[in-house]
Structure formats: structure tokens, C-alpha cells
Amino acid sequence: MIIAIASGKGGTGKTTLAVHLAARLAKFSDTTLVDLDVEAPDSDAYFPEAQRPYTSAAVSIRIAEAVDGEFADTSACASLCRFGAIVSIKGILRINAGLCKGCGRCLRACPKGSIRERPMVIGQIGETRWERLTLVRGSLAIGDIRATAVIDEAKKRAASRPFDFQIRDCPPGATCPTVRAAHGADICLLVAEPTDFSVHDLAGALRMLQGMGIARAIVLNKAGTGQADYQSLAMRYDAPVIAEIPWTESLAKAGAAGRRADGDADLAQAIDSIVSYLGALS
């Protein structure tokens, strides 16, 4: 079973749920936790007992470049680039390597053969193990914007490892990286808080999953800290609330320190409820 964990906004406790659910499942099943929040991956930090150092591999794409650094403006190449990577300056075309997605359209369309491709490293994939848990981490190069390419490679690495459960820690929001990370999951658990801000963004994430045809459920974090109406959204988008995690000082301190809270009874009860729900689906 592939379980995506996402949220309408950052800071709701998405990674907290991902790491504790993965640790719980790994007690009795081969489990993979893949961090697809590639702009800020941190799930591996919750497992200091995992093997070090990581095995790692670079993620690269083939981007376009002009054969001589620049080429005469024929307009054919620039008009085909849907990412704005080819610009015309005083009749000369130049390629912005930071914007090129490596789709190859300009290379195929160039009437003068003035474009070629070269590899460019845009991130890293790391991997390590702890008992029955495999940890895979995608990490986007600083300043790069091609998160989806790194997400794809991290998903491929995770898929190549045997697992009973695969947990995906997805980027927050309802953006292209979130769509790419959640795609192919059997179910997506959305972590939300009972605040108007969180519920507003939860609605966008639920619409995204509905459009993708992915089964969905809600985990309410910091229960009791707000009165926002999340139940109406749950009913509207066929997303049952399967667990509630109350705010506790001990859990907040653990999160701030970047460590697991294995001894927190309320969190353990919520994780057990989620495991039971997933078991009923499988």
C-alpha cells in the first residue's frame, strides 16, 4: 500500500505524522519512508539510529544550450518554449539554464541545429536503513526550481525497494510538486489543524485529490486549539476524519527538537487508529 501524507499548508504536522506512522508500521512490516518534500527534506532527522553515511546519487536532467553560447533569432525555438527559458535580446536568442526543464522541444524544432543538450545536476537522492524501515530522501539543489524531476527520481528509488507499506512525505499545498508526489498513491492522508487558515487550505488540497481520483482521509492535529468547521469539508469531499491528535507540550517540544515522541500516549493512540483504518482498506 502506498500512503501519501500531505497538507493544505506547511506547519500542520505532516512530517510528524509521516515519521511516526512509518516507525509504527516498520515494527511488523517492511516499510519505506520517502521524503518528497524536496525543498526542505527533514524526515530522516527523526531517525538518528539509521545507518550512516547515506548512499547517495545525483539527479540530473539534460538541458538545452546554444552551440556557440547564443544564436540568431529565428523565433521558432523561443515560441515553443513554454517555460520562458529562451529569450530574445536584440535579435539574439539566449537560453536560461535555470528555467529549462529539459523537454527537448527547442532541440527538435531548431531549424539551424544551433541547440544541443548537456547534463545538469539539480539534486540528490539519499538512502539509508533502520531495521525494517528504508529511508529515501529527495533533495533539490539550492536555488533550483525543478522539484518535480527530483520527486520523480525519489519515487523511482522507493519503488525499486521491496515494501509492504510506502509512506510518502509530500510537499504541502496543492502545487505541481504536491500533485507529482501524491500521484499513484492508494490513499492520501491530509493533516490539518482546527483553524480557519488551515481549513481554507485543506479545501484546496481536497479538491486536488478529488480531481486526481485519489482516496483521501483527514488527520486532525492540535485538536482542541481551534473551532474551525473541518467536518463539513470532510463530508463534502468524502474524506473521513480518522484520527485526532491533541496538542500537548511534550509533543510540541519533541517536534521543535526534531525527534520522535514515541512515548506520547495520545499520539500513539492516533497512530493505532490510522493503522487500523489502513488495515481495513487493504
Given for the second form:
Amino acid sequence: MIIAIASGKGGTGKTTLAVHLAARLAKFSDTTLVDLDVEAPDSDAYFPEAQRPYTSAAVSIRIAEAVDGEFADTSACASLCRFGAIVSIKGILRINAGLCKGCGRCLRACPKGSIRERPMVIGQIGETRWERLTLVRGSLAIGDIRATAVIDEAKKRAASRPFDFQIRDCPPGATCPTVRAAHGADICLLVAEPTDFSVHDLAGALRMLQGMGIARAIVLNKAGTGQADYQSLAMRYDAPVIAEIPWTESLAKAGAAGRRADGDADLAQAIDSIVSYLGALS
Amino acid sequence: MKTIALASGKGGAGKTSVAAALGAAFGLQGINADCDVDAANGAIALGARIMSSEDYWAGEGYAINASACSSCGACALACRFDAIARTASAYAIDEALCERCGACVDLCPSGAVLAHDKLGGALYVSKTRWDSTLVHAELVPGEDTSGKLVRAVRQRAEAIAAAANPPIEAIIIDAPPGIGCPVIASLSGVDLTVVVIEAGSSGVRDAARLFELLSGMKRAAIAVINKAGIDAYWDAQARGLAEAWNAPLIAVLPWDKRFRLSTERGEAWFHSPDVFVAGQARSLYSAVRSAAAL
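The structure above corresponds to the form predicted alone; please give the structure of the form predicted in complex with the partner chain next.
After this comes the whole thing, all chains and molecules, with the earlier chain placed first.
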């Protein structure tokens, strides 16, 4: 079973939920936790027990380059590039390696063979294990914009490991990187706070999931810190509220320290509810 | 006029609240530009009344006309993103995987792949509770090209600033979390970035990546530590991070529910009757002014 964890708003507790759910499931089943928040991957900090260092492999894509560094504009390729990676300056074409997504469209269109491809590293995939838990982490190279390609690669790595449960820690937002991260999941758990900001962004995430046809449920985090109405959204988007995690000082301290709080009674109770909900689905 | 951005790496660090406080403090001499188009909360924080809106066109999307498709599979072979797969009757594009490169259009021998303009969202110009201008946007959930929409928001804010009388002193940009495409679009060319470091393990790690990005982009940064006082070790790490990147630390805001309550009441901190919250907003404002040489 593949469980995506998303939120819309950042900082609502996606990673907190992902690491505790993964730690719990790994007690009795083969579990993979894959960190797809490739711009801010933080889940590894919560598993100091896991073997260090992570094995690491570069993520590279094939990008276009001019055979001779630059070439004359014959209008065959520049107008085709949807990413603005090929610019014509005074009749001379240049390819911007940072913008090329490696689709190969220009290469196929060039009648003169002026374009070839070379690999470019855009991120890293890390992996380690701890008992029945496999940890996979995608990480985007700083300054790069191709997050979705790193997410794809981390998903492939995670899929190649046998699992009963795969937990995906997704990026915030409700657009391309989040869509890519959630794609293929059996269910997406949305972590929301009872605040106006969070509920507004929850609506966007629910619409995204509805459009993708992915089953969804809401986990309320930091319960008691606001009165915003998330229940109406839960009804409208067919997303049951399956657990509530209260805001407590001890959970806030654990969160700040980047430490798991497996023994916390409030959190354990919420994780129990989620596990039994998932169990009933499968 | 100066362009001042709020960024953090980690989500939920307090960017939107600080951006709203600065916008409220600049008053009619400031314009807020909410560039977190994935999760736009500036309108809630500042109480926007929408004055004008326009459609935002995201660029081309692609679809396969099943009745023209000969099921030859050339498109699926051309697609490097595994976004095209065979269905019962024809090939079809999975929008969630499509990168919108259009390679399939070129290679279809039957002309069955059609490009169409995609509505990506909407761009709004609004008045805040204090009658200053907020430029914001909403992406259609699941849509692409947020970097392009970020640029559209910034360009609109700049155009309004250029025509404003009295003159605008600052455009306040609320950047998205992360370090990727929409963040780079939000921070490119800004005069000053205020890095909001959440005082915790994830907050410090994510801010470290942001500082590295800013250094590569050669952008000046100052730091605000938020939600301090929960864990002394991470408070110190947050300070150390700002120091290591030579980012002057202009404020350390404690974790205190008075900030959240003020945000919920729509006061943008600066207009709070709570003297503590309003005082913090005032001192943030004056420190940002002086760092931006205003």
C-alpha cells in the first residue's frame, strides 16, 4: 500500500506524521519511507538509529548541448523549446543547461545534427536501512529547478524495494512537484492545522487530489490552536478526518529538536487510529 | 524603491506573517506581492478586497484525439517522462506526468496530438485592510508553471509601483517554501532577502540550503529567527547559521501564541492592540528599512 502525505500549506506536520507512521508500520511490516520533499528533505534527521552515511547516487538527466558550443539559428529548434532553454542572439543559438528539461525535442528536430546530449547532475538519491524500514531521500541540487525529475527518480528507487507499506513525504503546495509525488498513491493523508491559512491551502490540495482521482483523508495536527472550519471541506471533498493530534508543549519540543516521540501518548493514539483506518482499507 | 523578499526554505516558518507585518508597516508606501502561488495566504493575512482579476494562461497542454490516433505508439516512445500510455482504444496522456514539452506533437504521424492553451489560474490586484496594494494569484490545483506565474505577479507589482503616487518605497515579496523553481523566480534580482529561520532542526537545515542558494544568486540576506525559546540548542544553531552566512540577525521572535492570535484577528501584527506584538512588528520594520538602506 502506498500512502502519500501532503498538506497544501508548509509546516503543518507532514514530516512529523510520515516519520511516526513509518516507524510504527515498520514494527510489523516491510516499510519504505521516501522523502519526496526534495527541496527541503528533513525526514532522515528523525532516524539517528539508521545506518550512516546514506548510500548516495547522483540523479542525472540527459540535457541538450550544441555540438560546437553554439550554432546558427535555422529556426528548427528554438521555437520548439517550451522551456525557454534555447535562445537566439544575433542569429546564434545558445542552450541554457539550467533550463533544459531533457525532453529531446530539439535534438530530434535538428536537421543538421548540431545538437547532442550530455548527462547533467540535478540531485541525489540517498538510501539507508534500519530494521524493517528502508529510508529513501531525494534531494534537489541547490540552484536547480528540476524537482520533478528528482522526485521521479526517488519514486523509482522506492518502488524497486519490496514493501508492504510505502510512505511518501510529499512537498508542500498543490502543483507540479506535489502532483508528481502523490501520483500512483493508493491514498493521500492531508495534514492540516485548524487555522485559516492551513484550511485555505487544504482546499487546494483536496481539489488537486480529487482531480487526480486519489482517495484522501485528513489528519488534524496542532488541534486546539485555532477554530478554522476544516469539517466542511472534509464533507465536500469526501475526505474523512481520521485522527487528531493535539498541540502540546512536549510535541512542540520534539518537533523543534527533530526527534521522534514514539512514546508520546497523544501521538501514539493518533497513529493507532490511522493504522486501523489504513488496515480497514487494505 | 527596494524589493524585499521573505523566504525560509521550510514551510510554516512565518514568512507570510512577517511579510504582512512589513506590508502593514510600510502602509501606502508599500506593495505586497504574494509569490507563494501554490498556497497563497497573503490575502487572508492582509484582508484583500479584490479590485481586478485576470486569467493566467499557463502555456500549452496536450491531448490525444482518440478518433485520429492510429495507436502506432510513436508518441509514447518519444515521451521521456513516461506520460503516454496505451488505453483500450488509443494512446492517452497522463497530465500528472506530462512536462508539457510537446515532443509527442512532432512525432505523431497522424496529427492526433493536439496542443491547447491551458488556463493556469488567476492573477489578482487587491486592496488590503489598510488600502495598500496586494498583488496575488491562485494556481489551478494540480497545474504547472508556478515560476511563470511568480514572474507575472512580480511584474504586475512593479508596474503598479512605477505608476504610484505617492511613490512606493518597497515591494514586499512573500516567497514559497523550498529552494526550487518558484523560489528562484521569487528571489532573482531582489535587493534584500529576509530569511525567516524557524528555530528547530528542520527549520535550520532548510534555511541552510536557502542561504546557499542566495549565495549562488549573489543576493544580500538578513535573518529573523522565529518560534525561538522551545529548544535552546536549536536557537543557538539558528544564530550560528545566520552568522556563518554573514546575515545580520535583526530579530529573534519567541514562540508565543500572541503572534498567532494577532494573525487570526487580521491585524498583521503591526496594527495589533497587543503592545508586545505591535512592538515586535515596529522594530522588525525599522531594522528592515535600515538594512534595505531606506
